[in-house]
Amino acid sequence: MYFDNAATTVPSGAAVRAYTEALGLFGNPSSPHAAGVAAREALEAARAAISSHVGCRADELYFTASGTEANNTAIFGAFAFASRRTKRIVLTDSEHPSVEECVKRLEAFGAEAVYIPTRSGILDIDALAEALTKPAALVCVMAANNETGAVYDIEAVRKAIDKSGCGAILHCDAVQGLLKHADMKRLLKCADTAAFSAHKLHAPRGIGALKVRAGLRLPPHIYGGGQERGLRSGTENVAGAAAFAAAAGEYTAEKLLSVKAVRERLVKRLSEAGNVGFNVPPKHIDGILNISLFGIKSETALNALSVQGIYISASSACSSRKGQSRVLKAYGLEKAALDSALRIGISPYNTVEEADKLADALLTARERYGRI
C-alpha cells in the first residue's frame, strides 16, 4: 500500500497512454519539417491544457525538467531582475529546499533574507507586512506545504505586497498545491511566478512547469538553443508534457472528495486509538496528513510498515537526510511530537479499506515496538 504520495505518485493510466503515444512524435519541436511540426503541435496542446488548470495564459507557461528547476529559474531570474533596486528577499520559514537553498546561495552574493513565521501552519501576515515596509526584490510563499499540507493565504500576500508599494515579485512554489485544493486556481492567479511538477499529479518524473506573468521578463537560468521563448534552453520533453496534461485533466473535484474520504477515515481510526497528535493546519490540502504517533519513533514505525509493503514517510523526501524537520519545528512541534512525526500522503487511488489497514498497521507497530 502506497501512502507516500506527497513524495511522488504512480503514473495514471491516462498519463502512461499519453506518454507512450507522444514517444512516437520523435521529431525535435524546433525543427521546421513535418515531424518537428507534429511534435510542436503536441507540445503546445499540452501547454494550453496545463495552463487552463493553472489559470494562466498558454504563453505564460514554460516547461522545465522539474519543480526544483522551475523554482530555481524563478528565484534566480527574479532576483537578477530586481536586485538593482534592492537585494532583500522575504520568504516563509517552511519553504521547500529548492526555494530555501536558492535563497541561501543568493545570500552568499549579498542578498538579505527575511524569514516569516508559519507557526501552526498559519502565515504571519503582520510579520510579512512589517518586512515589506522596506523594499524587497522577491517574496516567496508556497501554495501548500509539502510536510503539513498547510495552504497559505496567497491573496493576503498579494494584497500586502501591493499595499506596501515595495515592488516585490511574488513567487509561489505550487508543486504540492496544484489541483489539490478547491481555491488553488484562484490563489495562483495572485502569483507573478509559480512552479509546478507533474509527478505529484500521477504523471512521470522529469517534467515540470513555470508560470511567469505576462510582461515580466526574467533572464534565463539555463542557456543554449533558446527554447521555451529563451527562458529555458534544452529540447523539450514532449512525451512528459503530454503525460502532465493528461494527468492534470483527470484530477477532478470527485478525486478530491475521494482523498477527503480516505483522510477522514484515517483521522477517525487514529483518534479513537488515542495518544496521536494531528499536526493539521486550519487550512490544508487533504492529500497530506501529518501525525505524531506518540510512543514510537518515526524511523521505527516506518521500518515496521515498510517490511509489510506499506509506505509512508517521516518528512519531505528532499529533507529526509537532514535530521529533524525544520518545517515541523517552524510549525511549533515539541521534541516528543517531532520524534514521532509521520507524513501520510493520500491520493485518489487510495481507498477507505486501505486507510483501515494503514491504521491497524500503525497501531500494531506502536504496540510491538514502541515505548509508550
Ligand code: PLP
Contents of the next structure:
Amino acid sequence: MYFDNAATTVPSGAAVRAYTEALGLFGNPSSPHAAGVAAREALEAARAAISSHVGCRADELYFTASGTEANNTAIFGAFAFASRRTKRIVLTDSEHPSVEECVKRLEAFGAEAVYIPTRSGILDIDALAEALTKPAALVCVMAANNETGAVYDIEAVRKAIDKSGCGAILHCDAVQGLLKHADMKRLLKCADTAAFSAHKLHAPRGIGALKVRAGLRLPPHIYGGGQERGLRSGTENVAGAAAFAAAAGEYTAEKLLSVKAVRERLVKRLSEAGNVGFNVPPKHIDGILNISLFGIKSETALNALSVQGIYISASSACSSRKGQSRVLKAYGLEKAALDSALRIGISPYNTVEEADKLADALLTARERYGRI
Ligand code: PLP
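Mind sharing the form predicted in complex with the ligand? What's above is the form predicted alone.
Next comes the full complex, this chain leading.
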C-alpha cells in the first residue's frame, strides 16, 4: 500500500501510454524535417494542455527536467534580473530545499534573505507587509507545502507586493499544488513565475515546467542550443511532456473528492483512537496529511509499516536523512509531536479500505513498539 504520494507517485496507465507512444516520435523537436516536426507538434500539444491546467498561456510555459530545475531557473533568473536594483529576497520559513538552497547560494553573491513565519501553516501577512516596506528583488511563497499540505494565500501576497510598490517578482513553488486544490488555478494566476513537477501527479520523473509571466524576460540558468525560447537549453523531453499532459488531464475534481474521502476516513479512525495530533493547517491540500502518532517514534512506525509493505514517510523524502524537520518546527510543533510526526501522502489511487488498513497498522505499531 503506497501512501507516500508527496514523495512521488506511480505513473498512471494513461501517462505510460502517452510516454510510450511519444517515444516513437524520436525526431529532435528542433529539426526541420518531418520527424522533427512531428516531435515538435507533440511537444506543443503537451505544452498547450498543461498550460490550460496551470491557467497560463502556452507561450508562458517552459519545460524543465524537474521541479527543482524550475525553481532554480526562476530564482537565479529573477535575482539576475532584479539584483542591480536590490538584493533582498523574501521567502517563507518553510520553502522546499530547491528554493531555500538557491537563496542560500545567492547570499554568497550579496543577497539578503528575509524569512516570513508560517506558524500553524499560515503565512504571516503582517510580517510580509513589514518585509516589503523596503525594496525586494524576489518573493518566494510556495503554493502548497510538501510536509503539512498548507496552501498559502498567494492572492494576499500578490496584493501586498502591489500595494508596497517594492517591485518584487513573485515566485511560487507549485510542485505539490498543481491540480491538488480547487483554488489552485486562481491562486497561480497571481504568480509571476511558478514551478511544477510531473512526478507528483502520476507522470514519470524527469519532466517539470516553469511558468514565466508574459513580458518578464528572465536570463537563462542553463545555456546551450537555445531551446525553450532560450530560457532552458537542452533537447526537450517530448515523451515526458506528453506523459505530464496525459496525467494532468486525468487529475479531475472527481479525483480530488476521492482523495478527500480517504483522508476523512483516516482522520476519523485516528481521532477515535485518540492521542494523535493532526498537524493540519486551516487551508490545505487533502493529499497530504501530517500527524503526530504520540507514543511511538516516527522511524519506528515507518519501519513497522514498511516490513508489511505499507509506505508512508516521516517528513519530506529529501529531509528524511537530515534529522528533525525544519518545516514542522516552523509550524510550531514541540519535541514530542516532532519525534512522532508522520506524513501520509494520499492519491486518487488510494481507497477507503486502504485507509482502514493503514489506520489499523499505525495503531497496532504503536501498541507493539510504542515507548516514548
Ligand atoms: N518543491 C516541492 C514543494 C517539492 O515537494 C518537491 C519534491 O519533493 C520539489 C520542489 C522538487 O521537485 P522535483 O522532485 O521534481 O525536483
